[in-house]
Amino acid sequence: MSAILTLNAGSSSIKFSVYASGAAPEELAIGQVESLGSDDAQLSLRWQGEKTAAGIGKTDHAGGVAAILAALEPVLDGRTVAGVGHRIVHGGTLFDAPVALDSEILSALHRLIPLAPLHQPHNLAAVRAAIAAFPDAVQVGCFDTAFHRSHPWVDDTFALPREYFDKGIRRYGFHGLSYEYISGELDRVDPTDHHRKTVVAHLGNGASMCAIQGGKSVASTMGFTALDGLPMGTRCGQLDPGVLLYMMAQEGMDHTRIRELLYTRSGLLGLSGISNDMRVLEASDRREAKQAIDYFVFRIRRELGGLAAAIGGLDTLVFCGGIGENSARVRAQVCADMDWIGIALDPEANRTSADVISTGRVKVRVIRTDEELVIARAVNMRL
């Protein structure tokens, strides 16, 4: 018997899951290592309906993978890990589908680090740790940018001299694994619809939206980096580039300080001064918390109109991600007074996060996204 391990590495965390391989991957367990690099790193595991958590001490990504392997011994129960799937944020223009990783491809992905400096190094660190742990397993890279390689040219380019487009300065889009899963789920739950004109709102600590037509990405809110579009937990979202020129000239800010500001001190955290966690903001009675939520919703509504225009209308709106799946308040505010585009919510269905929460012409769905399953399927095909 063989198993598939998936790793989704962030700057201080590693999400993981293990599947039994076969005709279709069967989930055995899921978990997460959090607070890597700190003194109180912790591993949580959900298996056989129970969730456990334990501290693992101060460690890096390699140590985190080692802790995962130790925790999974009883789960594997003699199964051999035949394949490891990795979420890799940036595939550039080179990769529009999952690929088996070798030294040449890893070198190419390393060269993309400047395009995703806060994500790519950690993704690749997890790959190296997995290769050391499972030298005989197939290692498969799955790219957050791949789903968006179907973008038309007008959605990929910026109005800069064309030489920069040829150098790779273009709109890549992200959260592609989530959008791929949602697209497949829409085919499964409503095969006669083919989600002709769909907008998916992936709302979480990282947030973006994507217009999908015929199962392909037509336009997305994230661009060259994962900073663009919607405000996020700590990332700014859409920003006039003139603001950055001003900060350099008038505030004396260099690249390091600007990057830290835009990636880690902005978004919901920066607007509220309270937290990047939507649950905390919704529970707060402070004016700043409400304003942060209002701005988040405002940007979603702005992007929804633009994405619907990009595909010539709207048949389906999907909410996914931690906020999209769980925040009835955000969903209600996004959809309020949207009858002009065909959106009307059923308040009770929305309150309970039902599969379908709408009563209007546009079908509004809540779907739990599953990036790990997309990765596991890609590995399973190569076993």
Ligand code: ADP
Contents of the next structure:
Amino acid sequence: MSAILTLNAGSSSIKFSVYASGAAPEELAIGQVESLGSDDAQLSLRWQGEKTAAGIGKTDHAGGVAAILAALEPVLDGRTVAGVGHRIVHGGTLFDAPVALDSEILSALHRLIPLAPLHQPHNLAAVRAAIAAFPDAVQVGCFDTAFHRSHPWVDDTFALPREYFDKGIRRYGFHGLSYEYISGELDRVDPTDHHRKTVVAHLGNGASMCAIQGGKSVASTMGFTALDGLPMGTRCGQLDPGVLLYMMAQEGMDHTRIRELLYTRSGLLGLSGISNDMRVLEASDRREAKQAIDYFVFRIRRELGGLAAAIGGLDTLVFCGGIGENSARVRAQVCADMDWIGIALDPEANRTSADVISTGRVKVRVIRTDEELVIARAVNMRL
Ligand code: ADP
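What I would like now is the form predicted in complex with adenosine-5'-diphosphate, since the data block earlier showed the form predicted alone; can you produce it?
Complete assembly follows, chain above in first position.
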């Protein structure tokens, strides 16, 4: 009996899951290591319906992977880990599908670090740690950018001199593993939907939207980095680049301060001054909380119109991600007065986050996304 491990390494966390391999991967346990680099890193695990958490002291990514392996011993129960799947944020223009990682491919992924300096190094650190821990297992890279390689040129480029496009300054798009999962689910629940015009709103702490036609990504709101498009928990979303010129020239801000501003102090947190967490904002009666939600919704509605125009109409709208799956309020605000495009919500179905929450021509669905399963499937295919 063999098992599949998936790793999703961020700057201070590693999410993981374990599956039994077989005809289709079957989830055994999921968990995460948080607060890596601080004095009180934590490991939490959900297994057999129980959730446990324990401190693992101060450690780095390699130590985090070691702690995960120790915690998984009873879960594996003698199974060997035959494959490890890695969420890797950037596959550049090189990869439009998962790939078995060898030293040549890892070198190519290292060269992409400048395109995703906050994420790619951690993803690759997890690959190194997993190779050391499981030298005989197949290591598979799954890219957030891959699903979007089908973008037509007009959605891939910025209107900069062409040499920058050739240097890789393009609209890559992210959250591709989530969109791939949703696209597969739409095929499963409604096989006749396949060639229809779909917009997916992945609304989590990170948020983006994607227009899908015939199962392929045509346009997305995230661009060169995961900063563009919708406002997020702490990221700004769409911004006039002139603002950055002003920040540099008038506010004397350098690269480090601007990066910190755009990635960690903006979005819902910056607008509300209260929290990046939608649950906290929804519970607040302060004007700033309401305004932050209103801005979030306004940008989603604008992008919905733009993405529908990019695919020439709309048949299906899907909400996913922590906010999309759970916030009846955000979904209701997004869909209000949208009859012009064929959206009408069923308030009761929306309140209970039912699978289908619409009564109008456009089918509005709530689907729980599962990026880990997309990774596990890619590994399972290679065993
Ligand atoms: P990440 O992008 O880190 O994976 P998630 O997809 O888990 O994030 O989404 C986190 C967001 O989902 C947070 O803003 C959180 O407040 C929001 N969220 C989770 N549950 C609810 C809920 N019941 N109502 C409103 N927002 C929710």
